[in-house]
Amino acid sequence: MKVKMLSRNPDTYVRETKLDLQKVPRNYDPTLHPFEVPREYVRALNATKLERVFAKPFLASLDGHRDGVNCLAKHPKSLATVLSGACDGEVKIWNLSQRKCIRTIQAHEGFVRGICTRFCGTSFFTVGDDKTVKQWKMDGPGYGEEEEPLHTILGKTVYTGIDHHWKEPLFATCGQQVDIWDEQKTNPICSMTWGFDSISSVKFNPIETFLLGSCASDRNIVLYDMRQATPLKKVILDMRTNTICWNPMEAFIFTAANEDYNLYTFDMRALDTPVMVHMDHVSAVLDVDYSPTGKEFVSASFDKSIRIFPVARSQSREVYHTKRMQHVICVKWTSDNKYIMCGSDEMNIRLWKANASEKLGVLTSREKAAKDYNQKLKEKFQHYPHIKRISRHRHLPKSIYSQIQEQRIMKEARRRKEVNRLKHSKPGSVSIVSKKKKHIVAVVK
């Protein structure tokens, strides 16, 4: 006769220690867990509610500037270290960690245009409606000493804006020119024109350092290579560009913030199409930069709002507003990728955190394995309905909201006037201009 026995081993079921999690035997045999799919389903709609009620992104106000905040910088070396610049000709040096300011410096007589820092951190650069161009240490004078520029160079014109090659001893000015200087000379090694407006905004691209773009006051965006000291293409649009910012991890890649509204996002091998037109805003764009991975943006609005756009959406995916926020003029994404700065007319640099929702301070592995799980459901059921319904929901000001109203009536009369327009001609007399290419004037080469 056969006797069957229970063999069991007791490490799969018995604890080490007391603090051990204990251990539950799973069969994942599907037929056995029929109603898993609905489960998951509640479990994603939870995690996206829990999401909203969470999503409070604003983190902090600095204040202590006595005119509206113009330009903003980042510190290349360290992540609490900011600088602003503001409408009286004041440079603030801030520390983000204890948000308070932490050495003041009277710069320039009028607006503070442009701030950049140098790419080793050791000091920065700022230009002024004084016409000039002025290098101070990124420490603070000593004891004793008066706080002065460590150089100091005097321009013809206004100059509108700084920028600094990443890698080599040289800055870019624009004003009604492009100059490239060395910062060892008072002269500009070179200077690159094309057209004779006035030029708002210059940048060096991070990885193709030689590279550079401009943008003017008469639609024009310009593209210069620094080997060749030449203009290599231009795109005019419809109307103005404030400014422009490249895509720190795609070298050819550039996003623009325009008058009308909208920000386009071109490759500089094709300038004829936008890869992207991102049209939430209803106002002016302002400002625009990159966040250091490359994936997402922030632009800064005349309508008092920030935005958050993924590079592939049309959409944008937050908006960030409060009551007292003003016309935002500057703003930019810190380096390690989790905060937001925004300088606005009404005197303020606010702090904000890039994902709304995000717990702040160190996780511990059961939230952060919990935080995976409820992100892979989100991403999981992201189009039913409901969850898509809730996780796009944001509250917004009255005026933003009524504006959008108002544009999409105008956008729909204008499709309905093409559509009539093309059903009442002649086949062939009409042409169809694509969304993307609507706004592209010419490209000049």
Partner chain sequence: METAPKLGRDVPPKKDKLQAKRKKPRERKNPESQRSLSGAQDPFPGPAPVPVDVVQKFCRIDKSKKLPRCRSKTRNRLKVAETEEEETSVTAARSELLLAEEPGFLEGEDGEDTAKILQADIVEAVDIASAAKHFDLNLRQFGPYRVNYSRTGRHLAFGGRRGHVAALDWVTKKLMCEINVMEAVRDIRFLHSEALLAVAQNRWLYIYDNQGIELHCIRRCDRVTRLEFLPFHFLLATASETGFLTYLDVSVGKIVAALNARAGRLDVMTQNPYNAVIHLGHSNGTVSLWSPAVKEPLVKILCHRGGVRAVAVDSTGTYMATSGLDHQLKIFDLRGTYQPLRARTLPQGAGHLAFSQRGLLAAGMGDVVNIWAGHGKASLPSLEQPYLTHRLSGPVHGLQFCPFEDVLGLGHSGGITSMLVPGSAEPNFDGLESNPYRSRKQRQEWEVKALLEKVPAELICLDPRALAEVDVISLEQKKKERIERLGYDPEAKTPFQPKPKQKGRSSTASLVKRKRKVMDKEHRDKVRQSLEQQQQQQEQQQQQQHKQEKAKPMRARPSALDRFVR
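For the form predicted together with its partner chain instead of the form predicted on its own, what are the coordinates?
Partners and other molecules omitted; one chain follows.
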């Protein structure tokens, strides 16, 4: 007879000394791992609950301004530097890692309407209520030197916004019309306008760098081509747009923050209907900024909260609020995709985490593996009702919560009336307008 018994040598399964790692042989046969799906479901449930437990996004509040913070700008080369302009004309430069203000400049008399940095990071421009455009050096004044702008341009009308070209030494200001300036000349090289009202903001496209977008008080968004020095096309919405922001990854997508509590993501090539309407704020949306990945953006609103939206969905994935934070005027997403800064009415700049439950700092490889596994589990089981309920749950301040309920009732009433109007009229006389197109009035080429 031929016989062999299963006999294991313990030396191959037990470690030799206490200083060695434990030996863990693996066999991935599914019969040795029963109940795969229920166990993964329980792990996903635990991961979702822990995500809510560790969701502590608030990091720091930068104190120092003596009036509301009106605009923020990022330093293109240094992640830790942030510039802010206040409503009393003060510009402060902050170091985020030390959470301190490293330089203060009394830049303008009146509001600082806009601030932007040059692409090389050596200087920055500010515009104010005193009809001037000033260029300043990024490094502080040396010993014995006065705090003087490098260059001052006096204009005839108030400038309300400024943005610098991403590659060339040009910048654009907006006020009564959109002016494109060369850095070394005191007169704009071209002025473009379409319409009769004042323009509130202007933004250069980071990828197709000759394109500009601007928002005007007569409820339109105008796109310009710098090479031809003409406006390209415009779209007229229901209510005024406060700012727009271009997607840093997709050249033709931009998002507009509107007064009718919504944000509209447009594709430049087809402006007649927005790609997505993002509806979650309960008051006017004042500012919007994209994440450097181009997949999400953050919006600041008059209703004392900031929301993070994924580009492809119309509901926000996250809302940040504090009792002390009043109307949020400006918001920026840092270039390392980790932090969000917002400047608000009550003179503070707050620093938040972009992912509320993320652990900051260097992670060990085991931590990284566990984090990736939990992320994948949450993604796989996100549609199950218990898990969805837990991951969507956010605490909201009473004012926002009651506003949401009220607006839901109002929307429902309006919808019911529309449906009744459709039902009781001759078929074909009332046209059905899609929810997205509803807010667009016209597109003009």
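All values derive from a computational prediction rather than experimental measurement. Basically, rigid core = biggest C-alpha set you can superpose within 1.5 Å across the two forms. Numbering follows the first chain given and starts at 1.
Q: Taking the rigid core as the reference frame, tell me whether residue 434 has a CA displacement of 2 angstroms or more between the two forms.
A: For residue 434, whose C-alpha is compared between the two forms after core superposition, the shift is less than 2 Å.
Q: Has the Cα of residue 12 moved 2 Å or more between the two forms, judged after a core fit?
A: Shift of 2 Å or more: yes.
Q: When the two forms are laid on each other by their rigid core, does residue 424 show a Cα shift of 2 Å or more between the two forms?
A: For residue 424, whose C-alpha is compared between the two forms after core superposition, the shift is less than 2 Å.
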